[in-house]
Partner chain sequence: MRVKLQHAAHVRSGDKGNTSNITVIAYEPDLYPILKDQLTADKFKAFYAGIVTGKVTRYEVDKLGVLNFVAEGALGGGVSRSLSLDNYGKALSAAVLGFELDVPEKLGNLLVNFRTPSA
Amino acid sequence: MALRIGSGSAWWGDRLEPAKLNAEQGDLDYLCFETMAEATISAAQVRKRRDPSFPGYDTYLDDRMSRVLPGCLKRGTKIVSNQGWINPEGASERVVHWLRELGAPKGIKVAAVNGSLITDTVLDHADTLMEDGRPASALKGSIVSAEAYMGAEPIVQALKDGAQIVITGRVADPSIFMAPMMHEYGWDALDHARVGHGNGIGHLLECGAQVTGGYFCDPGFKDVPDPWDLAFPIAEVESDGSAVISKVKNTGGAINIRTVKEQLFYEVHDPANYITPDVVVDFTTTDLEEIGHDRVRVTNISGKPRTPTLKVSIACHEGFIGEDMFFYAGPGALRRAELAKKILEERFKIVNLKAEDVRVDFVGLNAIHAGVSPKDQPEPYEIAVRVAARTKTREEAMKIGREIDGMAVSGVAMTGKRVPHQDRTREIIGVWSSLVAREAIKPVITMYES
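Would you output the structure of this chain only, in the form predicted in complex with the partner chain?
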C-alpha cells in the first residue's frame, strides 16, 4: 500500500475548502500545510511589534484546523504544518484547543518544532550575503528577523515521539511533505537517493493546486475543466520515493504531464542541483507517465548528498515605498496620461522628492512587461497612471500621494481619481540570504496533549 500524502495549502492566503475535501475524501495518511512566503516571518515580526496581542502564527490557523480536524481524526490522518511561524508553541496550544472543542479523545499528541528563528544570533553564524557578497555584518542595526530553513529531521523526530500533529516554524517547503515519507519508510537522513526522490515529490506538492491545474489554464492552449473547483494534490508514494500524483475524483482541474512539468521546475534554478536542507535534488533524470485520468507516475528523480550548510533569510528595515494611481479613458487617453507623467516629473523636482527610484507606469500599456511591450499596439481606451517611489523616510514616500492628490484639480483634463482612503505608503522589509553551518541550528521539540 502506497503512503498517501495530501496538500492542505500552498501559502497563507490559499483556499480553505480543498484542504477539507482532502481531509474528508482523500483517504490520507498525512495532510501537510505550507503557509509561508519568503517574507511571511518578517511580516509577522513587524506586526507583533506593532500589536503585542498578535499571537504570531498563521492567522488562518483556526479556519484551517477547525475544517480539517474532524476528517483527519476520523481517518487517523496525521498533520504536518508550518503554521507556527514565529510561535509554534502557541499554535500547538491552539490546535489542542480545537481538538478538545471537537471532542477528540484525550492523549492526542501535538508537537511544536521551534528553533529556526535566530534573529539575535544570526551575525555570529552567517558570513557573506548570497545576493551581493557583502559580509552579513553590513546588516547590523537593521535586522528585523532571521530564520534558518530547517529540514525534515526534527519533524521526523516529533513523529517518532508519537506526535499526531506537528506544527513548525520555518521549514523548507518540500521537507514538510517529505518528512512523513522519511518517518514511515525509515529512510536514513543521509540516504540521498530516496531522500532526493522524496524531496522532489514534496516539491510537486508544496504549491498545492499548481500541479492540479492552478496557475496553468490558458484558454485555447491549455484548457482545464472546472477551474473554479480545483482540488489540492495527493501523492501516493512508494518506499523508494517514486509516486503517483492524483487528486480526489470528481473535482475540477487536471493532472497531466504538462501540469507536472510546469510545477517540477517552478522556482528551480539549476534543475540538476536543487538545494534543500535535506538533499540536493536532480530533476534532470525524471520520468513522467500518464497512467490514468488525472494520474501521473513520477519516477527516477535523483538525489545527491546534502550541503554542510543551511540557508538563512535575514529581513531588514530598508525604507519606504509610496504608491498611488489615477486614470484616463476615451479618445486621447494616452496623450493625456503622457502629459500627466510630465507634470508629475516636474512637480517631483519642485517638491525636492528624495527617492532611490521612481517608476511611472501606464497600466494597460506597459506596466507589466515594460520595455518588452510592443511599440505598435493600438491606443488603449483606458489607462491607469501608476506612480511608485522607493525612499529612505516615510515623509518622502508620502510626497507621492500628495502630488497625485494635486492632479485632481491642477492636472490634465478629465483625470479620474480616487478619494484617498488609505495610507499610500508601506515599509520595505528587504530579505537577504546567507548560509550557516548546520550545527548552528538547534531544533527544539515541545509536546502537548489533548
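Previous: the form predicted in complex with the partner chain; requested now: the form predicted alone:
A single chain, with no partners or molecules, comes next.
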C-alpha cells in the first residue's frame, strides 16, 4: 500500500482550512508543514530582539495545531513541521499543550529537532559569500542570525525514536516531506536514486496549492475550477519513490500535467542539478502521466550523490528603510503625480536627506518594471505614488514619512493621503549565503510527551 503524505502549508502565511481538510479527509500517514521563507528566521530574531516575550516559533502554531490535531489523532497521522523557527523546543512544548488540551492519550512523543542555528560560530566555518565572492568575515559585526539548511536525517532519527510529531528549525523544504519516505521504506541516506526521487516528490509538495492550481491560474489562458477552494496536495508514494499526486475529492483546483510541470521547475535554476542537503536531484529524466481526474503519476526522477557542504543563510543588519505612499485619481492623475515627485525631490534637498538610495515609483505605471515599462501606455485613471529611501540611520529614514505627511496640505491638488502608521520606517535585514562543511552542523533531538 502506498504511503500517503499530505501538505499542510507552503509558508507561514498560508491558508489554514486546507490543512484541516487533509487531516480529516486525506486518509494520511503523514501531514507535513513548511512554514519558512528565506528571511523567516532573521525576522524572528529581529522580533525577539525587540520583544523578549516573543516565543520564536510559528505565530500560527496554535491555529494550525488546534485545527489539524483532532483529525490526525483520530487516524494516527504523524506530523512533520518546521514551525519551530528559532525555538523548536518551545514549539514542541506548545504542541504538547494542545495534545493535552484536546484529550490526547498520554505518552504521545513530540520531538524537537534543533541545531540549524549557528549564529555564534558561522564565521568559523563559512569562507566565501555566494552572491559576490567576498569573504564571509566581511559581515562581522552586522550578523543577526545564521542558520544552515539541515536535511532529512535528523527527522528520520526522531521518527525512529518513536516521535509521532516532529518539530524542527531550519530544514530544507523537500526534506520535510522526504523524511517520512526514508523512515517508512528504510532508504539509506546515500541511496541517491531513491532519495533523489523522494526529494523530487517533496519539491512537488513543498509549495502546497501551487501544484493543485494555485499560482497557476491565469483567467482565459489557464483556467482552474473553483480557485477559492484550492486543496493542498497529497502524494501516494511507492517504495521505489514513484508517486501519484492527488488531492481530496470534490475540492477546487486541478492537478494535471501542466500544474505538475510548473511546480516541478519552480525555483529550480538547473533542472539537472537541483541541490538539496540530501541529494542532487535531476528532473530531466522525469516522466509524467495523467492516470485519472486530478491524478498525475510521477516516475523516473533521478538523483546524484549529495554535496559535502550545506547552505547557510546569514542575516545581517543593513540600515533602515523609510517608505510611504499617497494617491491621485481621475483625469490628470499622472501629471499631478509627476509634479508631486518633483516637489518631494526638492524638499528632500531642503531637509538634507542622507540616503544611499531613493525611489519614487508610480504604482500602476512603472513600480514593477521601472525603466523598461512601456513609454506609450495609456495614462492610468488612478496612481499610487510610492516613495522609499534606504538610509544608515532610523532618523534619516523617518524623514520620508514626515515629508509625505506634509503633502496632505502643502502638495498637489487632490492628493489622497493614508493615515500614518509606525511601519513606515523599519530595519533592513539583508540575507547572504555561504557554504559550510556538513560536519559543522550537529543536530540535537529533544523528546517531549503528552
